[in-house]
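To begin, one chain is listed below as structure tokens, in the form predicted on its own.
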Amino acid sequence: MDITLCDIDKSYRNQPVLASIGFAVGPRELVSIVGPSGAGKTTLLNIIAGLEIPDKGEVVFSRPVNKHHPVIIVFQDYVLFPAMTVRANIGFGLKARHLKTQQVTKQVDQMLDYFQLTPQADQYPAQLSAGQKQRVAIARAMIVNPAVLLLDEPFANLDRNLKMETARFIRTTQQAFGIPTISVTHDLEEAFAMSDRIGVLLDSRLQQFDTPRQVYFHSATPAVARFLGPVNEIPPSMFSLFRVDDAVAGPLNGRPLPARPENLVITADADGLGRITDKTFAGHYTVYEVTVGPIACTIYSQNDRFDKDQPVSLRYRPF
């Protein structure tokens, strides 16, 4: 199954929410679509669900999508029904099919094995941490087939222990069913470790649409580039201190070059004309500010060696 979106555009009391938006997810894809709360995110998936009519342009899927193979939209509360177990929340899509029962619970079965919820197949929503509904809630979607599924802020109720965690899980399972994926949400980290491409959605309009890594290195819009985290700006009066090769600076033509944190790399140098103004240790990285003559450059870096104040050259590392 491929999924064309085209031209799509969405207003609201005559205010644009969605303005020509365009791109395609393949058969076996995770695309993740990025963006600010309020941008319009959730819309775009609702138009894609079929909950809602754009104003222009129109969704097209390669393959029909009916009732054996729909559309599934998992929310981020769930919506998983109170009064049911694990096991009969997992099957209902089945059941609702009039599935023989023996059938119903052999497939039920194997998605609780699947989905690690085989000691909660008798429980309730309600006695469910945030990771165990979620899987109920795709283990729901993933039984009945779907021709695509979409994920509306998947990480939003889950700690901040989890996430990364889900966003595996997320992949794996995508890649083990086969099945077409978009994903809404505004948590970046998440969305760059479990995606094959990623939309930043920004004033409308998507902004980008490439890999994760392209996305993040090579941003197309300084717009962009802030959204997605610190990003430094080296003048092209200082290209030679920070080593940056004509390759990387011709296509600038005079205009200062982006640098994200990992782009730069600290070398102690007492010559240097670089002083450290600032360490924090941040877990698997440390985070050095630096300035270099008029301007300060924030690099993270697996080296925990350097001191405040002391001095160092930084070299342009591009990836």
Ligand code: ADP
Given for the second form:
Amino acid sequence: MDITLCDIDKSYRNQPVLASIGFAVGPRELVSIVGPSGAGKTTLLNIIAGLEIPDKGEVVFSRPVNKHHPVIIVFQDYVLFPAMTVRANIGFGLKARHLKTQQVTKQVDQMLDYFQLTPQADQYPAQLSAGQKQRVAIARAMIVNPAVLLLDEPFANLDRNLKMETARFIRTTQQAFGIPTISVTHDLEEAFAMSDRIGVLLDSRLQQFDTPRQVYFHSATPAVARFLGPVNEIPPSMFSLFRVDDAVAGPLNGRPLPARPENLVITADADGLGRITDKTFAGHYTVYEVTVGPIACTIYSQNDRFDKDQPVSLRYRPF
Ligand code: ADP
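Beyond the form predicted on its own, can we have the form predicted together with the named molecule?
Below: every chain and molecule of the assembly, starting with the one above.
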């Protein structure tokens, strides 16, 4: 199953929310659409789900979408049935399709096992943690063999330490079930971790649609680059100092080079023009602020041995 969005426009009260949105999601692919709050992510998801009608354009599914292969949205607040047990919530879609009780039980048992919810089978949603509620919601969606799975802010209600674990879990599940999935989120790290491709929605438009690595290290526009994280701008006059080679400099045509904090390498150098002005321990890396002549750079390094005020040189490392 492929899904193709063709030239979608949507306005509310003459205010454009989505303009000329087009992208395709292949079978077994997981795509995340990222953008700030109010960028139109939920509107886009609702259009794909058929809950909103676009003013222009269409969503094309390569195979018929019907009650046997529906488009399923998992909403950010999960919307579980509060008076039903976990087991009943997960089995709901199959019961609604009038499957035999024995068959429903068998499939629900498999889902409970896969989603590690067997101990909670007879509990009610109010008794579950946020992570467990989400697993119930995804299990309830997966059991009906959806044509497409849509996830609305899947990390919104989770603690920080549960977000990355959930991203990995969504990825593994999506691969195991092989269902094309579109997630909309403003949680960038998690979107990067789980997605085959990322779409960046800014100012009503899909500014870039590419692999996580490409959108992060080769952002289509300065606005996309800034939205995705810190970016250092190295002026052409400093390219030789940063040892930027011609293959990188050439295509820029005299424009500054956007360099991520991971693109810059620090070396201790008594004659270096760089000075470390600040150093922050961030767990699995150290953040350095370094001034070099007129510019200040933010650098993430695995090496925490550099000291404040130490002279250093910086080198650009492409990815
Ligand atoms: P996001 O999910 O990225 O936060 P939304 O799709 O929810 O963004 O909203 C995008 C914009 O469209 C917002 O400015 C919002 O106020 C507006 N909007 C969304 N739904 C409606 C609606 N039904 N009527 C009017 N305006 C809406």
